[in-house]
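Only one chain is shown below, in structure tokens, and it's the form predicted on its own.
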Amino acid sequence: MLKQLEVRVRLAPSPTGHLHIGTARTALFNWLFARKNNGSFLLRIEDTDKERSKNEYTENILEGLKWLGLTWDEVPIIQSNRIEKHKDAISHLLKEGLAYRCYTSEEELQFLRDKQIKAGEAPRYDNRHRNLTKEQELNFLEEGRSSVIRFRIDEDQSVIWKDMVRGHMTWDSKDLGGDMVISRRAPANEIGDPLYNLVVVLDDSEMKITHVIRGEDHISNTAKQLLLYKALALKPPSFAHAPLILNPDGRKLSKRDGVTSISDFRAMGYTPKAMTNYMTLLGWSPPDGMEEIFSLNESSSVFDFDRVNKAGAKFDWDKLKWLNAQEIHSWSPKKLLGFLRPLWEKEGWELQSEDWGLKLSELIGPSLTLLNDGLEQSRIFFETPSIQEDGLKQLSIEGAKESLKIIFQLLEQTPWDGKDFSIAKNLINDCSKSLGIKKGITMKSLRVALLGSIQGPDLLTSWSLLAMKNSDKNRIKRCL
């Protein structure tokens, strides 16, 4: 019996910015596939862009993945630590005649591109230095020219592979833009910094990656990389190219569309489960009979690429908000308090007690869409609100202020500790009967005094929370 191949997948982000939702969705698909197949999900930090790579971005990426629950199975690989191995591979390609030094200057390349664009042609390198004589190369060296190193791409072949999302794929090598640069420009006889398409092949092979799962914008890179696998005599992995995440206009979601990083979504008050739930639905359809709301473990048990769409997935804010609200509404007051407490502490607000915090969480929880909504909805219990226009109108009604005066007097005689709700109900009833007014006038006026508006959460529970802080009487008194 043949031994089943262990699934090994990876996320390979560049630490040149915060964790983007597109990168996070790629990580999610990799993680789900690994868990479905009892495989390993690995990380490789591709930090070879020395100018733009920053440690703070690496930390942001790792923290974002942890927050989403996308844990990895081995110590992350740092790509820059492997540069010498990458250069050794380039030396091997040069020695075998599979790569060569190209001395074409940046000015000459730009002139070539401008000429091709003017002629209505796709910009491509014309391979002019592919077969330099020793004399020609010596002349360039005497001129002091630096060189990049290019990998030879024969233009009379087709690159073919079976994509796990898109099926049979064919790419004509003549459409790959000419011989491919595999190292940056460097002085004569030196090898410059190795470039993406080469190093990703070497690193994936070294990490024994069996499946490369990434966005469809990498399809042309796959064709180039398969040629490198062949030249280096390495076994290629299987490939899956997921659809891109699009904005409402059908273009690739970018920073111009506003919030795109996972840390931004987190700061806005989205929950980890809602984010992974929604990102899974961005390009993947659950099996028949499966609810739209699911956990990571539930989706990983049924995830496969047969249900990944080829078309781009449009980002839907309303759907994400709905999922987030459903998640928050499913929480216990204790769990919600754990998320709200840091927001309150950041504002300098102190809890009256643990029980008080639980009651407030229970009160506002059903009305929250984002966790940050809990900041504004709870503000009135920590800070005395101003009286809104609808409140001022209510207080001008006959009997409104009179009812507040009586309730204040009753509270002065027998303060309410906020525990027995029957006491508050009796206060309202007694007040309304003594003035001969509708109970609704008393309740609305009391709501204005306590909360600043006739709109708001449950009156008796709100009053209870304020009474527990001994702040109810002062709020009523200010309206008299």
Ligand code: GLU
The other form holds:
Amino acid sequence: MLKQLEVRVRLAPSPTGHLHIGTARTALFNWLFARKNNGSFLLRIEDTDKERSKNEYTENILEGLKWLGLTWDEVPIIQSNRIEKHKDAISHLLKEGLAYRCYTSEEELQFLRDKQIKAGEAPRYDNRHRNLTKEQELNFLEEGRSSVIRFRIDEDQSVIWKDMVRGHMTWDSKDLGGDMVISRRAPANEIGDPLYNLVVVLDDSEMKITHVIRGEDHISNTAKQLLLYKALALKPPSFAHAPLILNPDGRKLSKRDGVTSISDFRAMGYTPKAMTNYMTLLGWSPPDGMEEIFSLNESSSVFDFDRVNKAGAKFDWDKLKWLNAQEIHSWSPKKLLGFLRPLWEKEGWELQSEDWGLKLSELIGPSLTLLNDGLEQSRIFFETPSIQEDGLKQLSIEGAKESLKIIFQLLEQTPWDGKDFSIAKNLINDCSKSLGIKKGITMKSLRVALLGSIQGPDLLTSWSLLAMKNSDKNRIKRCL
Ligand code: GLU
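Having gone through the form predicted on its own, I am curious about the other one (the form predicted in complex with the named molecule); can you provide its structure?
Every chain and every other molecule in the complex is listed next, the one we just looked at coming first.
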């Protein structure tokens, strides 16, 4: 029996910006496919655009992937280290007559493009330097012209492949824009910097990539790359083109739509579990019977490209927020405290005790959508809030201030340590009874005194937290 080829996939980010949600979703599909097939998920940093590539972006990308849990299996390949290999391949193509030097100047190319556009045609290079004679070439050299190197794309062929998402694909080579530039402009006796389509083919082949999984915006590149595989006598991988992530207007999600980088989502208080869960649903549908909420482990055991949609996936903030809330609500107070503590520390807020922090986390946990909501929702337990308008109204009700006065006096005699809730309940009961008012009035007034408003978290738990810090009496006193 034939030994099955090990699945090897890769993410090939260009470090020209922060890890974008589209790239992260591509990483995720690669990762899920690798895990499903016991394969390897690799990284290649495509840093050949020297002006725009930055180390800080590489760090941001690696950090973001790690945070999402999309760990890779081998040391990342740095593309710029392989430039000599890329240039060797270009020399080979030149020698074989599969590529040639093109001396057309930028002005001439612009002129050509303008003319084509005017005539209502799609701009393309007209292959004018494909078959230069020795003499013509010498003339260009004497003129001191620089050159790019172009790969010959014969016009009369169709590029065909079976896409794992889109099925049978066919692309006419005449629609690829003419002979393709594979190295940047350079003095005529040099080979300029090798360009994306060629370099990707060489590197994917060197890394023994079996499946190239990337966004649909690369479909025409795939056609070009398949021609290069053929010219270089290399075995092409399989291809999967995932649908794009769209904004609510149906256009490709961009910076203009607000937050798009993973580090920003993280800073806003989204959890990695909700992010990977949501990004998986952006284009993939779980099989029947599978819940919508799942972990990376769960989705990777069933992931395949048959369930990836062809149509673009609209980004839905409400869905992401809902998933994030579900995730936070499933956490233990201890886990939540681990995330809230640094937020509190940044504000200079000190925890009364570990136990106090756990109680506060447990109290506010169920109302959090984003982790960062935990900051505002816990503020009233660290800083005395001013009395809101609804609170002032409550305090003007008959019996309100009197009830606070009595509770204050009772607490003066025997302070409550915040532990046994029946003590607090009795205080409220006794006070209401002695004033002959409804218990609700006492409770609402107490809530206003302690928390500044008639709205807010559970009264007894809140009171208990403040009592443990010994700040309940002062808050009541200021209302008298
Ligand atoms: N560096 C390319 C990008 O970030 C890689 C595309 C590919 O996966 O081939 O778009």
